[in-house]
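This document opens with one chain alone, in structure tokens, the form predicted on its own.
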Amino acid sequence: MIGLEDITYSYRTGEYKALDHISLTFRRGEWVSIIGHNGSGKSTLVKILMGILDDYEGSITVDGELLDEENRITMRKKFAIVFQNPDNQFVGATVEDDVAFGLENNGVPRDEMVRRTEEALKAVNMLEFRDHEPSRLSGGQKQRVAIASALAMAPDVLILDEATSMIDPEGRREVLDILRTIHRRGKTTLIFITHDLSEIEDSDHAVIMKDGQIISEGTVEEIYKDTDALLASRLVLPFHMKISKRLLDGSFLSYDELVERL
């Protein structure tokens, strides 16, 4: 779906490289988690994927087509993004208005707009809140509405940029459950940006970034076993992962799997 080849970016000429020769492949329908602390280059990578930053070195292909000035706007329509703070994305007076906003902006016919809005709200279990004011929702509900707004645009790629970092544990579980449902359908490529290792368990592929470089990538289990990369990036294994490793012959189990095994 997306190929990044030798992407390098500096915010000012000659300064420290925010991205330093990054090459990555995102397959269609795949869930890829990109992990790292502030300053690792995650947000810069997102801005380049979304077309916000375009003066990078290297090349990007989307659906096998080289991204350039002529097709940048068209290609951008294949992407949708959910940000860290859902309040910054709300523009409608009601949940339904907010989800429909992007569709209306793009001139989608009314009948189709109503259908896609309803389907998106159903997908995130928020249809019953369609007439509510977004400001009166919980943090998790707000983020689910933000995801619905993105899904209504029928993107090929859904990017979540620290989308769980400002909500409580219950809201975080709600959002991750929604992502699992989207992933099971296999139609949308998920790019999940986080600094929390406990949130990557359902990923097909995971990448650790530090100082603008990829220092480790592979399956989730491979990432959990890469002690050197975890130490270098100051990432800490989730508590249940530490327990499963200590008690179960070095195996790494999800929280639910660990509970069942114990």
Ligand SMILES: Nc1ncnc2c1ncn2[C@@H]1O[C@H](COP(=O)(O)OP(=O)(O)OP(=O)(O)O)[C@@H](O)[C@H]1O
The other form holds:
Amino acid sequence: MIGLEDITYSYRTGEYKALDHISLTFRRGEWVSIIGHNGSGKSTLVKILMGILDDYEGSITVDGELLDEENRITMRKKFAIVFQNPDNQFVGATVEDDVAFGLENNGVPRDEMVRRTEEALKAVNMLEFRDHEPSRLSGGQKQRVAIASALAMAPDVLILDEATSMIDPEGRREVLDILRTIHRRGKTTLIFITHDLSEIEDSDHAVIMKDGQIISEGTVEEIYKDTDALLASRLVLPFHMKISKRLLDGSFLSYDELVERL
Ligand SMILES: Nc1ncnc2c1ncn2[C@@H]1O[C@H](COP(=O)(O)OP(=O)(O)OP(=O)(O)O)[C@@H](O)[C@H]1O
Ligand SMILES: [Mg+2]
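Please give the corresponding structure for the form predicted together with the ligand, as opposed to the form predicted on its own shown earlier.
First the chain shown before, then all remaining chains and molecules of the complex.
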């Protein structure tokens, strides 16, 4: 669905490349995780995909169409994003208003707006909170509402840029559960950015970035076996991966694989 071809980008103030010859493919309905240490270029990649940064080298195709000056605005509508800070993304006084906001802005007729708002809140298990004030929700609940607001726009691609990094473990589990449900429906391409390796296990494809480059990509199993890239990435390894490396054959295993082997 999306093809990045040899993308290079430098910020005006930066002496080095924030993205350095990145080529990447996202298939429709696929869950792709992008992992990397601080400053590895993950958010820059997202900004380029969303059309926020446009002076890059290389080319991007979305649904077979080359992204350019003319179609940038229409293409952007295919994407929705959930950010890191659960407190910075609310505009509505109630959960329901918040989810409806984007639809109203786009001139969606009232009946349809009500239906889509309900559907989106149902999808993230937050319908019963429709009259609540967003600021009084837990971190996980806030991110679920943010996901509902994104889903209500019926995007082809849902991007989560470290959307789990500021919430507690319970909240993270809630968000990942919702992503699994969205993924099972198969309609939405998920781009999930994290620096927590234990959160990639459900993705179809994972990419490790370092200093603006892709240093490894493949299935989660392939990523876990790429010990050189994992060590080079300077990511914190989850406990079960450290255990599997120390106790078993020196390779990293997924949680389930480790349980089985033990
Ligand atoms: N607005 C900006 N101006 C100049 N340099 C920037 C800007 N935004 C990011 N950079 C630089 O570009 C590089 C990539 O940053 P980016 O935000 O894409 O990394 P990231 O992988 O998202 O990191 P994090 O995990 O901290 O969110 C970094 O070296 C960063 O300092
Ligand atoms: Mg970032």
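Positions refer to the first chain, counted from 1. In this text, the rigid core denotes the largest set of C-alpha atoms whose superposition between the two forms falls within 1.5 Å. Just so it is clear, the structure is predicted and the values come from calculations on it, not from any experiment.
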When the two forms are laid on each other by their rigid core, does residue 241 show a Cα shift of 2 Å or more between these two forms? yes
Residue 6 C-alpha relocation of at least 2 Å between these two forms, rigid core basis: no
Angstrom displacement of the CA atom of residue 257 between these two forms, core fixed: 6.6
